[in-house]
Each structure stands twice: as structure tokens, then as C-alpha cells.
Amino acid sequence: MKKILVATQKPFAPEAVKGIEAVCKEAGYEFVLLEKYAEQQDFVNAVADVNAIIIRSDKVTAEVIEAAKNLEVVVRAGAGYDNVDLDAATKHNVVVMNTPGQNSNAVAELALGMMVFMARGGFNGKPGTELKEKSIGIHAYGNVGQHVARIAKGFGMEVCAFDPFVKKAEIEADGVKALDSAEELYKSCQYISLHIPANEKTKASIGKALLGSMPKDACLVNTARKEVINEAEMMELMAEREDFTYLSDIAPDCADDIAAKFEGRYFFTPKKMGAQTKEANVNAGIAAIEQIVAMFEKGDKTFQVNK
């Protein structure tokens, strides 16, 4: 019997857990739940005899993989997977998958919600501005970016996008203006919605050169990863430009400095909130267990990321 561990320091919604357990039982698998664990060692201790692990933001380190002698697959319920040691997984013949698209609408709604919040001055009772007819640039036109475009068009915004991995014709088929470079995107748009992954090429890649080229009353919205921002350069820019605001779905390392120096020009969620909806929880959790069943029963590795 296959043993499936759901290890979530930040738990799934109860409905998602019930759904995952139901799929496990139907497949004849044993279901084990580890929630709100206090220490990483608790996670390490729980994996000794499991065949599959479902996680959210939990860290699947080399130590976890080495402790899981029977492990065959790890599924990150969400799009990003930088919390999994891919090299260690590959070394131990462990398949790593994500569940792309399942959290996308939730993240996109958060991005636009933060834009409205900032445009209206944090609902402080004073006059604000509207999103209608403002320009928004979507940096990376994947699942989340496409939902941002759909919602932004509903607000009446002028929508542009840049993604070197997506054909311009595909972007423009959605009624979005496809631009040729990140430089052109940032120069053209008052709002930037950032969706690039964190990897060796992108870490600290969003800095003063790009951000400083944005038009007056510029606003950067980051629902990707904090590591892609060059924080030192962004701090310099915020000191030089009183019109620049920064919104992020995870507090940067320099959050205290920003709070001390730039009151009213930032908003950071208290913890990563993009996927924190009941619907996204259920969608990603069920997708994760269904992918595990498909791999064990049919050899389906469609969403493997460590090929």
C-alpha cells in the first residue's frame, strides 16, 4: 500500500484535506497528515516510510529526501517549487511536480486588490485614484499573468505584457499588447504586476534600471518571490522618487527600513497570501493527489519539474 503524507505547516483548508483523503482512500492508499508542525525536524521525522509527499510552502530539503527511503514523488501544491531541493530529489530518483494554474486566479485577484487598496490610499478617507485607463504591464504571461490581464481589462486598464517564452501572437489573442522587452514594458506602464520565477537568472534582477524608468506615480506589485527584487536599489529609488510605491505578497528583507522611511507608499501581506483562498486550497490539493495517483497508476509525469 502506498503511503501519502500531506505535510503543511500552513494548513490546507479543511475541505481540501477531506478531498485529498477521499482520493487516497479510493485509490487504496494510506493517508497521513502533518499540520502546523513546530520544527523542520518534525517534518524529517514524519517521512521515513512515505511514498509521496504533498506540500505547500514547506521545505523539502536534502535532509528530508535522504530520510525518506521509500519516497518516489513530491508534489508542491502551487506553481513555484523553489522550496524543494531539485538536485537532491533527482539524485535520489524522486519525481518533483507542481500544480500550475490551480492558484492562479487567487493570486491575480490579490494583485488587483492590492492595487485598488494603494490607489485609494489604504482607504484612509482621503481622495484616491482609479485604475480605469491606467496602464498595467504584466511581467511574465503565464497562468497568473493571464488572469491578471483578464481582471485588469475588466477595470478598464490598458494592458501590456512581456514574456520571452510566450509568442506575441498568443498574448495579443487575449487583447493584450505584447511588448518586445522588459525595458519597454517598465517604461510604458504605471503599474507593473510581477510574475517571474526566482532562479539564478532572475534573482535581484528587478532593480533601479527597470523601476526607475517607470512613469510618474509608478507602482510595482510583486506576487512572485521577494528574491527577484534588488532591494538595495529599490530603497535608493524610493528615496529619490516620492511617487513610487511597492506592494508585495511577502515582506522584503528590508521591510522595517521601508516602513520607517516611506510611510503610505508600501503594503506587504503579513504572510504569503496569494494562494490563501478556500477555492485555491481545494483546487491545488486535489490536483496534487490526482497527479500522484496518475503517476503511480499510469506512469503519468506530465507536471514533473526536475526532468
Ligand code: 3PG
Second form
Amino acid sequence: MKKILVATQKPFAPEAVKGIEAVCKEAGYEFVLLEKYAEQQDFVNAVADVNAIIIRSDKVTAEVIEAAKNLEVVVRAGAGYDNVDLDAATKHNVVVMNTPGQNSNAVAELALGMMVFMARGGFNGKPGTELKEKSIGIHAYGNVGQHVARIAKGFGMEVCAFDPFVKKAEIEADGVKALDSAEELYKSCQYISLHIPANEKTKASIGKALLGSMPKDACLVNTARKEVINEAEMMELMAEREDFTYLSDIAPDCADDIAAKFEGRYFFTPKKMGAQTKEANVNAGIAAIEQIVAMFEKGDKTFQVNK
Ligand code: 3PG
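Next, give the form predicted in complex with the named molecule, keeping in mind that what was shown is the form predicted alone.
The next block holds the full complex; its first chain is the one shown before.
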């Protein structure tokens, strides 16, 4: 009997867990749940005899993979898989998948929600500003970026995007202005919504050159990964430009410094929560277990990311 472990330091909504368990039972698999674990070692200890693991931002290190002697597949219920050691997985013939698109709307809603929050001074009762007719640049036009575009258009914003991996015609078909470079995007848009993955090429790639070129009342919205920001350069820019604000889903490493120096010009969620809705948890969690069943029963590896 296949054994499936759901290891979520930040738990799914109960509805998602029930759904995953039901699909497991239906397939004749054993279901094991490890939630809110305190130490990484608890995760390592739980994998000894499992065939599949469903995770969120949980760290699947080489140690986890090596401890999981029967492991065949890891599914990251979500988009970014920078928390999985792909080389270690590949070395041990472990398939790694994500569930693209399943939690994107939740992340996009949070991005726009944080923008409204900042534009209205953190709901402090004083006069704020509106999003209507302001420009927003979407940096990477994947699943989340596309939802951000749709919602921003609803607000009456002027929406631009840059993505070197998506054809300009596809972006323009959504009524979004496709720009040719990140440089052009940042210098054209008051708001920038970041949706690039964290990898060796993108880490610390968003620094003073791009951010400093943004128009007056610039606002950077980061629901991607904190690692893509060059924090030292952003701090320098915040000191130079009083009109620059930073919104991030998860606090940057320099959060205390920002809080001490730039009051009212930032907002950070206490815990990464862009994808933390019942709907996103159910969509991503069920997709994850269904992908595992499809692989075990039919050899389907459609969403494999370590090919
Ligand atoms: C993702 O990459 O899917 C999001 O960052 C959500 O991450 P989470 O599952 O840890 O909330």
C-alpha cells in the first residue's frame, strides 16, 4: 500500500486536508498528516517509509530525501519550488511536481488588497489615494500575474507587463500593454507587482537601478519571494526617496531596520499568507493528491519540474 505524507508546517484549511484524505482512501493509499511541526528534524523523522510527500513551503532538503528511502514523488502544493533540493531529488530518482495556477487567485487578491491598504494609509482615517488610473507593472506574466492584471483592470488601473518567456501578443490579448524589458516596466509604472521565481538568476536582482527608476509615489508589491530583492539597495533607495513604499507577503530580512526608519511606508504580512485561503488550499491540495494518484496509477508526470 502506498503511503502519502502531507507535511505542512503552515497547515492547509481543514476542508483541504479532508479532501486529500478522501482521495487517498479512494485510491487505497495510507494517509499520514504532519502539521505545525516545530523542528525540521520532525519532518525528517516522518518520511522514513513514505512513497509520496505533499508540501507547501516546507523544506525538502537532501537530508529529507535521503531519509525517505521509499520516496517516489514530492508535490509542492503551490507554485514556487525553491524550497525543494531538486538536485538531491533527481539524484535519488524522486519526481518533483508543483500545482501551477491552483493558488494564484488568492495571491493576486492579496497583492491588490495590500495596495488598497497602503493607498489608504493603512486605514488610518486620513485622506488617501485611489488605484483608478494609476499604472501597474506586472513583472512576470504567469498565473498570478494574469490574475493581478484582471483585478487591476477592474480597479481601472493602466496595466503593463513584462515577461521574457511569454509572447507579447498573448499579454496584449488580455488588454495589457506588453513592454520590452524590466527597465521599461519599472520606469513606466507607479506600482510594480513582482511575480518572478527565486532562483540563481533572479536572487537579489531587484535593486536600486530598477526601483530607483520608478515614477513618483512608487510602490513595490512583493508576493513572490523576499530573496529576489537586493535589500541593502532598497534600503538605500528608501532613505533617498520618501515617496517609495514597500509591501511584501512575508517580512524581508531587513524588516526591523525598515520599521525603525520608514514608518508608514511599508506593510509586511506576519507569515506568508498570499495562498492562505480555503479555496487555494483545497484547489492546490486536491490537485497535489490527484497528481500523485495519476502518477502512481498511470505514470502521468505532467507537472514534473526536475526533468
Ligand atoms: C507558492 O509558491 O505557491 C506560494 O508562495 C504559496 O506558498 P505557501 O503554500 O507556503 O503559502
